Structures are given as structure tokens and as C-alpha cells.
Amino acid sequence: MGIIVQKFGGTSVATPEGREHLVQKVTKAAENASVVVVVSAMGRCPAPYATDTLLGLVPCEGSADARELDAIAACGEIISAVVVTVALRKAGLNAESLTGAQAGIITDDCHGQARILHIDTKRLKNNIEAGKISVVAGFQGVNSKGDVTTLGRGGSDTTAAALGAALGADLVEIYTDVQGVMSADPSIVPEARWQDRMTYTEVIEMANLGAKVVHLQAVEIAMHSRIPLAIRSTFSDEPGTLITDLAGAGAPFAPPKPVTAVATTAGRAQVVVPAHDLGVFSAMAQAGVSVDMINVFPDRAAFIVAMQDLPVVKRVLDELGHEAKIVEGCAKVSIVGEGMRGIPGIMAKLAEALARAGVDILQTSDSHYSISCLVPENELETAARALHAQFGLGGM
């Protein structure tokens, strides 16, 4: 039999109802494959075992250093692993809970944002051979000194993808409280639809452009390992979204759809500075400010920053003596699609849609797989809906 890794998020493990659905998903998968389960902490703050609740038990400054914070933060997933293991055993399945360390996950020393260096799969493979389901606490590992480390927010997705890669799994399933990946944020574009299939590249691009789809590193690991990644709901039997190399199914020679999604990011400010001193970018980096949508012209340079970084940006500009033009209250709207590369007319259609909707384009940037426009934030919904309609995303 093949191997399937199933990851269940906090809403899936937090309630008896969620755990009942979880048991059903695992039981069904175990009929035809060996299963490894990864779990997140139970619920969200103020739930008693949520990660932020546990972190709130200790001060964020003073004697509680990063090592101690990791030690307590990892407890939420360990609790979930035990609770889920007991639920699986009650359903007649042979299961065993494992911490990240017991599952063989070795990381670097970067507490709070550790990266996985190696996975010793011996214990997991022994369990698979014995017909036992390993229930692994996500979000965590152990460094070379034996200290507990955590992988950053969304790290349980990364745990699942990394275990899938290390075990040579046939599929990694990410179960959450949504049905899959949508063509746009439904709170901004009500016409958004669930996607049956997307490519790794498209989902990575969406994540980079602000869409909260799945943890970025998890998709990167799945892509490098060529393991299909499915985003599904714990609470329904819908197939969800399958993320693979090819978005199309059954038509290998058909051209992919040029645009598959619209991504949005609010709360941005545009900064325009004279181009005589491009040391502004080094100064921003040293101040810890991330800049985006960089355009450099002979007489000026333009970029955008998050609104919360604006006080630091203004201080840096004052120190450099720059008289910058700053436009607050901006947002970024982007179209994403692996099929747009080399296809003429995509930018023309984008500009036409926004002009027809009366949306001002303040700045643009592009890559092989996306085109982004900076627009006034109060026109973001209009822009996103216009682009969604222009590229036929509401009728897939």
C-alpha cells in the first residue's frame, strides 16, 4: 500500500464533532493506504490549549527566552496528538502519538522559526510496517542539543509536507475548516469559486501576494518532492483543491488557463523618492522594512511598504534627507496564473477591466506568473471584482 499523510488543523481537533469527522477521514484513508496523521493545537485563543493561550502563561520579556517559549508553545500539539490518538483507538484503529522529536524531526537552532534539516523516519516506518498510525504533533522538532524548536505559524502544514517528502508519500492532505482554495477572497469577491486544481507555482504565487491559502513552505516542499497536495475540509466530503504540477486534468496538450486567481493585499503605502541615491533600499533593509513592487526610473524610484511600517520609513527617509512623496491608503490587487507566461494581451485586458471599472492604477509590477497593480484601497473591491469577471473566474 502507498502512504498518505493527513494534517488536521486546530478547528478539526478542537471539538468532539471535529474529531469525529477526523476519525472518519483517517478510517477511510486507512482502508487503502498506510496513514500518518499530523495535528495542530486545539482551537484558537482563548481556548485553553491553543498556542497563543499557552504562550500567554509566560511573559514575553524577561526570563522567558525563545527556548522556553518554544518549549511551552509545542505543548498544544502534543496534547492534540494524545487526544486524537485516543479517539482513533476508540474507533478500533491502532494508533500511537509522537512528539516532533519522537517522529525524528531534526531542525536548526532558530527558535520560533526553525527549519527542518533532516527527518529520521525509522520509527515512522516501523509503525507503518506494523500497521500502526503515527499521530505526530505538528509545528515542532528538536535541534542537535535536544531542545524543542517550533517551525513558525502554519508550521504543522510544513511538518506534514516534510514527513510526506521523507516517507515518499503518494499524497499529503491538509484538512481545515474551508473547502479548498478559492479563485479570490470571498469577503472581497462574492463571486469567487472553489478551485478543483491548481499548480504548485500558482499557490506559491498566491501566498506571496497575500492570499492565506496554505503555509508557503509546505507547498514548496511538496513541489520539490513532486508530492500532490490536497486542501480539503474536515467537515465535508467535497474533493477540495488538488495542487500538482499541472492544473488541467485529462488534457495534457491543452494550454492552461492564463489566469486562475485574484489575490489582494490591503494596508499599503506608496513611496516615491529621487533616484539619485538608491541607498534608500539598503537603509530600509537595515531598518527591517520589507519593500515591494519596486520600480526604478532615471529620475525616481517607487516602492510600497506596509502601513504599519510607515513611521519607520519616514524616519529613515528623514535621516537620508530625502523629500519623498508618500501615498497612504493603497492596496495591491494581483492576477495569478501559470498559463500567462508568454501570452500577449494579458496586461491589456487587465488595464481595460480596471479602466472600465473606474479604478486608478498607481503602479504595476509583474513576474512570469502574476501581474500586480497598486490601487487606492477604497477601490480594492471594485478592482478585484472587475479582474475576476474579466478573466472569467466566476464561471470555471
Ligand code: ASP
Second form
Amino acid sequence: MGIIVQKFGGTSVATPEGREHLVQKVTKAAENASVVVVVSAMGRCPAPYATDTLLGLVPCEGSADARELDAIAACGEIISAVVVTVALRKAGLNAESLTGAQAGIITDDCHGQARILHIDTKRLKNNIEAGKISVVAGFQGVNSKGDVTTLGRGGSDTTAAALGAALGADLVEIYTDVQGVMSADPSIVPEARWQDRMTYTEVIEMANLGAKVVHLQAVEIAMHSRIPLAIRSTFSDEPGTLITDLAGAGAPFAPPKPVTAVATTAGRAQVVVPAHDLGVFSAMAQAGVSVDMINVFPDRAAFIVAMQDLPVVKRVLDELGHEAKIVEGCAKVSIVGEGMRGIPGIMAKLAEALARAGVDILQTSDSHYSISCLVPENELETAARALHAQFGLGGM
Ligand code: ASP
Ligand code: MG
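Okay, that one was the form predicted on its own. Can I see the form predicted together with the ligand too?
The next block holds the full complex; its first chain is the one shown before.
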């Protein structure tokens, strides 16, 4: 019998109704596979056991340090694991709650952003053999000193992927309150559609370009282990989005589309420094400013920064004595698709769509899997919708 890891997010475990759906999903999966469940903390702040509520109990100034913050943050998932275990038992399933440490998740010492180093799967495997469902508290592990660590916000997805990889699972399912991954942010592109298939690379690229989908590390782990990752709704029976590599990682082959999604990031500013001086980049780095869309020419260098970094950026440029040109109120719009690599004409189609829509392109950058344009922020919606339509992402 194969193994399936099912992860349920905060909204899925928060209410009796959500947990009822959860019990149905687990019961169904357990008919044909050994199931390991991973849970997030219940609900969002101000729900009593949500991660932010728990963190709010210990003001950061003063005596609370990263170790104590991890110890309290991890409680949310532990509470959730017990509540879910009891619900599963009530439904007649054999289940046991486990903290991250009990599940054998060993991490480094980096509190708040710990990396999983190793998973000792003995206990999980024993449970599988005994026909028992382990309900693992997500988002946490234990370091070599025995101290509780957490994996960074949204880290329960990573717990699920890492357990899937360690157990050689056939599938990792991320259950959430939405039906899967969309072709664009629907608040910007109303025509956005649910995606039935995407590749790991596309989802990673989308996340890097501003779309919040799944915890990045979870996708990286699934990709590395070639385990299909499904994003599904706890509250419906829709198939959701199946994330695999281009070849399908065991799923039926789907020919790659050159462009599968449009990603957007608002709140950027463009900086153009006249005579190019690479010292500007070290100065930005020293000031802790992350730069993006970097173009260097013999006579000038251009890059973009987040609008909230602008005061620091201006100070650094002043100190350097640079007469920089700064264009505030910009946004980045990108097309993403693993199938675009080496296909001629994608940039031409993009340029044509934006020209037709009357959108000015201020700057561009690209990778093998994406092309990004900097546009005036007040034209972001027009640009995103034009690209979405141009590449046929809104359907027939
Ligand atoms: N509860 C944690 C958070 O809010 C982890 C997670 O939900 O994945 O970040
Ligand atoms: Mg999440």
C-alpha cells in the first residue's frame, strides 16, 4: 500500500465543520493508502490558538528570545494535532498525535527559520505498520540540544513535503481553503482560472515573482524528491492543482504550455544611476536593501527596490553623491511557464499585448521560465489582464 501525506491548513482545522471535512478526506485516503496527517495551528489571529495569538502573549522586547518564541509558537500546531486526532478517533480511525520532535524531525539551531536536517522515521513507520495514522504537528522540529525550533511562517507545508520525502510517499496533498493555484491573482485579473496542472519550477518561479501559493521550501523538497504535490480545498471535492515536473512525475503526461500564469508584485520603485558604478550595489547590500531586475550598461545601471526601502535607498544614494533618477509607484508583471524555454516569439507576443493595451514598459528581466516587465503601478491591472488574455490563460 502506498503512502499519502495530507496537510491541513489553519482554516481547515479551525472549526468543527472544517474538521468534519478533514475526517472525510482522511477516511477516504485511508481506504487505499497509509496516511500521515500534518496540521497547522487552528485559525488566524485573534483565534485563541493561532500562531500570531500565541506569539502575541510574549512581547518581543525584553526577555523573550527566539528560543522562547519558538517554544510558544509550536504549541498552536500541537493543540491542533490533538484536536484532530480525537476527531479522527471519534470517526473510528486509529490515530495518534505527534509533536515535531516525536515525529523525529531534527533541525538546525536557527530558531524561527530552522532547516530540517534529518527525519528519524522509526516512529512514523511503526505507526504505518500498525495501521495507525500519525497526526503530526506541522511547522516545528527539535535541534540537537533538544530545543523546539520552528520552520518559518507557513512552514507546515514544509513539514508535509519533508515527511513525504523521508517516507517515500506517493503523494503530498496540501489542503487549504482555496481550490488550488490560480493563473493570476483574481483581485487583479478577474478572468483568472484554477490550474489543474503546474510544474514545480513554475510554482517556485511564481512564488519568487510575488504569488503566494505554497511554502517555497515545500515545493523545493517535493521537486527534489519528485513527489507529486497536490493543492486542494478541504471544503470541496474538486481535483485542485497537481504540481509535478514537466514529465509528470508519475502523473499522466501533459504537454508543456509556454505560459501558464501571470504573477504580479506591486509597490516597487525604479532606480537609475547614470555613470555605472558597481559600488552602488555593495552600498545597497550593506544597507540591507534587496535589489531586483538589475540591468547594467556602460553608461548607467538600473534596478528596482521595494517602495518601503526607498528612504534607505535615497540616503545611500545621497551618501554616494549619485544623481539618481528614481521612478516611484512601479509594479512588476511577469509571465511564467516552464515550456517557454527556447520557444521563439514569447517576448514578441508580450510586447505586442502591452503596446496594444497602451502600457509603458519601463524595464524588463527574464529567466528561462519567466519574463518580467516593470510598469507604472496604475497600469498593473491593465497589463496583467492584457497578458493573461494574450497567452490564452482565461480559457476559451
Ligand atoms: N502556523 C504557522 C504559521 O502561521 C505555520 C503554518 O500555518 O504553516 O505560519
Ligand atoms: Mg500556509
